[in-house]
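One chain is shown next in structure tokens, namely the form predicted alone.
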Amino acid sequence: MPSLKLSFPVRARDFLAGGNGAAHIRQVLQQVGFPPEIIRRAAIAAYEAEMNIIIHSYGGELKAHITPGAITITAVDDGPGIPDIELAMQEGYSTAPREIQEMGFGAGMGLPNIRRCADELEIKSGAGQGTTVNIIIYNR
């Protein structure tokens, strides 16, 4: 299997796309044949990086590079940054709207099952900075 880089763009509030990029992630991992648990844990980090991306950016992108030994996954976005990395891995907080809260959004679990279905995980942000998420997932 040849490495493949996949990219797609990620627009704020966008609930109706929500799950797209990550959902064509999963098609690629199964068309090229790798183990059902890793494609779950790489959908789902992917899901929860792009819905990230919706809820607390101002649009970014969400990227996944694919090799034989492993899947690496950066969300990148232009939004206010996170400005305690460490409070926002806790799960249960959020500092998502209310409003997005209502529609069954932004409950403070994003990055705690991020961290769980990834083998590396990098965060990098800081207020007004933007957000920088990779994430890589061993085919092992």
Contents of the next structure:
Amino acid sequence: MPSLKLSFPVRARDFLAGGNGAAHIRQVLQQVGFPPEIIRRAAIAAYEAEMNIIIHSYGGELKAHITPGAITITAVDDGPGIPDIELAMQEGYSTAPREIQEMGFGAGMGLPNIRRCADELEIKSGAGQGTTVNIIIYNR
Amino acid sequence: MGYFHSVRLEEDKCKGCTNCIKHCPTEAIRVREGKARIIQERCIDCGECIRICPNHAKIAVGDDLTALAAYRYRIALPAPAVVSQFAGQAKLEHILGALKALGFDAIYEVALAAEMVARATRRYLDNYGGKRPLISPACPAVVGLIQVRFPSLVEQILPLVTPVDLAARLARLEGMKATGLPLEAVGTFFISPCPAKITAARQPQGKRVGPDGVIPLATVYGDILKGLSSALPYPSRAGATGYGWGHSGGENASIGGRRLLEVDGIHHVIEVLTRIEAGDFQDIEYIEAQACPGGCVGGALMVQNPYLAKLELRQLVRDLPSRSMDLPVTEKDLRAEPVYPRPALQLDDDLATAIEKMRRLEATQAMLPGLDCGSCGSPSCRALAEDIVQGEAQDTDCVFVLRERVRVLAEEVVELARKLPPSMARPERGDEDAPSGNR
Ligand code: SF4
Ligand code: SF4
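The block above covers the form predicted alone; next, return the form predicted in complex with the partner chain.
Whole complex next, starting from this chain.
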């Protein structure tokens, strides 16, 4: 089965380049010809995951694995980790520093948004261990 | 089915300089064998290549005045921006008079139809509860851009008729009523600022919706100019808000409302559409997007400097009533033809094949130098990678890949040259034990 892997380094606090990886993923999905609704969900999930790395971590990587049946987006970072994942999943809960919230980011909608777009979502994290977010969107 | 395009190449003028390929917003141009080629499915007739070509090898094909001969009653439909080209030199009535003198029986100002469309748009926005923002259908180059590059936004194009098409419909009805002639005998001719509007009027849609002919402003510019002082004045019926559509911001001003955004210049339009596609701008009600700098006053078939034209247009309409009287239009008149996506950038119809091609595309791109120099005839290294994957180019079309290949080959040749045939080879050193010929 054909499959395609993409990966983009993401730097901490790089708001200017923020979203470039997600934008590339969106473009690839469009050129490949996925249905618009699938593309929309994948693009939003990828964007939120990328922004999470920029806001909360010391840097990391955004990856995509694309097959005809599913799009898997993985965000891996090196960072303080999420001490309480359940709490982080609540809308409006945010650990982003105040100066970032004042820029209009880190409003605590990232993970809830991702959950809305994902068919499957898995988060591996712990205090001081970095975070891996794995998102699967099925094409059906 | 063939898709008519007004933008063409005059091959003998093209030097293959590659200036145009980099400016095309849909990457529709390649230079092959020293000549520019337009990929028809991707072209949106925006006129960017006409504007940029230093050799004037790109042209727009429209109608000329000989087309009038096919009709017994001929009506000119001047775009609002058209009058801006003469505005420093004459009053509106004289400009319209000089246009009529070219062989027309009447004039129907597109500005008049624009006002009716503006009113209908306001009503539509008031009752609209769907996905935001809605996008103006008035600039056909922007509509084409959405069809080709942003197919998911097609549903956000306002489903109302454009001023040009409405003007053509209403002018035809007025002409038939005034003369008693049948439909076929009445011809409507749009005087166009741009190639995109020529193309839009020519698409095979079955019915006669738009104008019967489209004449580029540049084609009649000199004739109108000549007639300005002598022609009889022709009364204008449109108001200032309608003529405002000729420059960017004018459409929004005529609609009025809370959050209306305007953007002009095709590359700026792309930025905004990219954001909309990513889900941004949802608090915006309506977007007036125009491909040309400054709006239609900056159309690729216009003659004057766009910024001066904008100033002149504003001054010209200062004496007009702000808007015209209400003319009767029906819901049916206002209904638009549906717009469908033209996803010409898709790598393959089959998803699995497309993924495989994309995998090769990414790998190929990684091997190219990333200079986007255009020497290969494709607009960027990524576009060349795409052309290679689609079997339309080879990696050695890249001058840097080619040079590297030649270098490696040259080294191999040198290496080979050192190797003499065994019959002649003489060991270079420590040859005591080596067999040799007669001693
Ligand atoms: S700009 Fe394009 S069309 Fe004009 S001469 Fe150069 S390659 Fe040919
Ligand atoms: S802005 Fe006006 S002149 Fe330019 S492409 Fe659009 S409709 Fe044509």
